[in-house]
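The data below hold one chain only, encoded as structure tokens and taken in the form predicted on its own.
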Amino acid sequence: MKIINIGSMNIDRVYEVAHFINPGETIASKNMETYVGGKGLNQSVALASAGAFVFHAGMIGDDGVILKNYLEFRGVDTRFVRTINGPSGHAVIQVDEDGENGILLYGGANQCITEAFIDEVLDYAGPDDILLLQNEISGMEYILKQASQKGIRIALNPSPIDDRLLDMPLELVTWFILNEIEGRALTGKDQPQEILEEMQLKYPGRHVVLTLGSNGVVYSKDRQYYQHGIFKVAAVDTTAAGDTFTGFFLAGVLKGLKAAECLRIASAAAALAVSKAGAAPSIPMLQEVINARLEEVPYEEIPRG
């Protein structure tokens, strides 16, 4: 079994700032670094780092060879990474003194995914495989419908959430991996338990993984329910934490691990990613996660509010 990720690839320009810039304000950044990133690329790197057999599919521009090279360096199959004329996707990222981030995206080549390209990629997938999607590329609705017709199981990280995505046939998704903002947009509910219950009503029988930031993560499917707390680390940069979690969780699914164990490994991997700067370069290898001695905060002890 393999995972095919039709996803974005971005060149990230990360600026260290005292605080997020306000309207009309000009501030000087303390530092600027250039990294490879994009939710799709990050999640493919996380999948490969967790030991999954992953193919990345997507478009880069004339400036994007660094993106393809990095995927290959981290063990991702790039036979479906294609180069087109024009710029690659890129992101301008602010990281404040607490390690929180704010991101401005430019789609670039990520918005040039064609139906012919999608058909070519999906012809390589079988019903035992998993297709992973985010919402940073074009062609999303076509991908969902074609993959479903072929019997391919779909995992969706609905980020960034927008009205266009909400109108798509999301009932075709098998795994939803989302945060509270995305959960609220999909359900109209605010509390984690309400979000999970509404997701099961709207999409019965689906796996729903709801990440809660410093409050851990919860999972539900039918009558199954699991939760996991966070691991204590000094936060440096949260940019790829969610992508790391997604990749390690789905890698666990592919290996046949139970949901509770997938949550544990993915939470530990995300904690290690938060402790380093950058997006994809902060994603740990599986052995690092296994060897890490992290202190867990049990879910029940996490402060609310």
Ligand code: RIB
Second form
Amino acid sequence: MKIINIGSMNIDRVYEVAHFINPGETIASKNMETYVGGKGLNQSVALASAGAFVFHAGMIGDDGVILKNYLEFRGVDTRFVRTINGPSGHAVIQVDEDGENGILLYGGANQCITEAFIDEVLDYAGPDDILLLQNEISGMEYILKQASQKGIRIALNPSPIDDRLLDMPLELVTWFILNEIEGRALTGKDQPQEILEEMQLKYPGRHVVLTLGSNGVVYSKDRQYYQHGIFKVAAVDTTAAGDTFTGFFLAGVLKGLKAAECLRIASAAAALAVSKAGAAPSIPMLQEVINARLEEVPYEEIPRG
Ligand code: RIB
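Output the structure of the form predicted in complex with alpha-D-ribofuranose; the preceding block shows the form predicted on its own.
Below, the chain from earlier opens the complete complex, with every other chain and molecule after it.
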């Protein structure tokens, strides 16, 4: 069983700032680093780091060889990473003193995914495989429909959420891994429990994993319900924490682990990612996650506001 991730690859320029920039303001950053990132690439790296057999598919520009090389270095198969004329995707990321980030995306090559390319990639997958998607590339609707027609199960991290994605046939998705902002956009509900209930009504029988930042994570499918708290770390940079969670969670699914165990490993991996700077380079290897002695903060029901 393999996982194919058709997803973005970005060059991240990360600026350390005292606070996020306001309209009309000019501020100096304290530091700037360039990292390998993109939600797609980060999730492929997380999957491979967690021990999954993962193929990354997508487009880079003339400046993107660093992205392909990094995927290979982290054990991802890159036969479906293609180069086009023009710039790769990039992200301008502000990271504040609490480690929170604000991200501005430029799609570049990520927006050059063609139907012919999608057909070629999907021809390589079968009903035993899982297709993973985020929302930073072109061709999403075509991918969803073609993959589903071929009986390939789809996992979607609907990030970043936008109106275009909300209009797509999301009933074709088997696993939703989403945060509260995405959950609200998909359901119109505010509270985590309401979001889960509404997701089950809209998409019955699907696996729904709702990440709640420092409050932990909840999972539901039919009548099954699990929750997990967070692992305590000193926050350096939250960039790619969600991607790390997604990759480790799905790697657990591929290994046949129970949902509760997938939540635990993915939460620990995400905590380690938060404790390091950068996107892909902050993603730990499975052994680091197993060896880490992390203090667990139990999940607490969020009071209804
Ligand atoms: O999820 C973090 C990622 O979002 C960054 O690496 C950036 O490239 C954007 O895609």
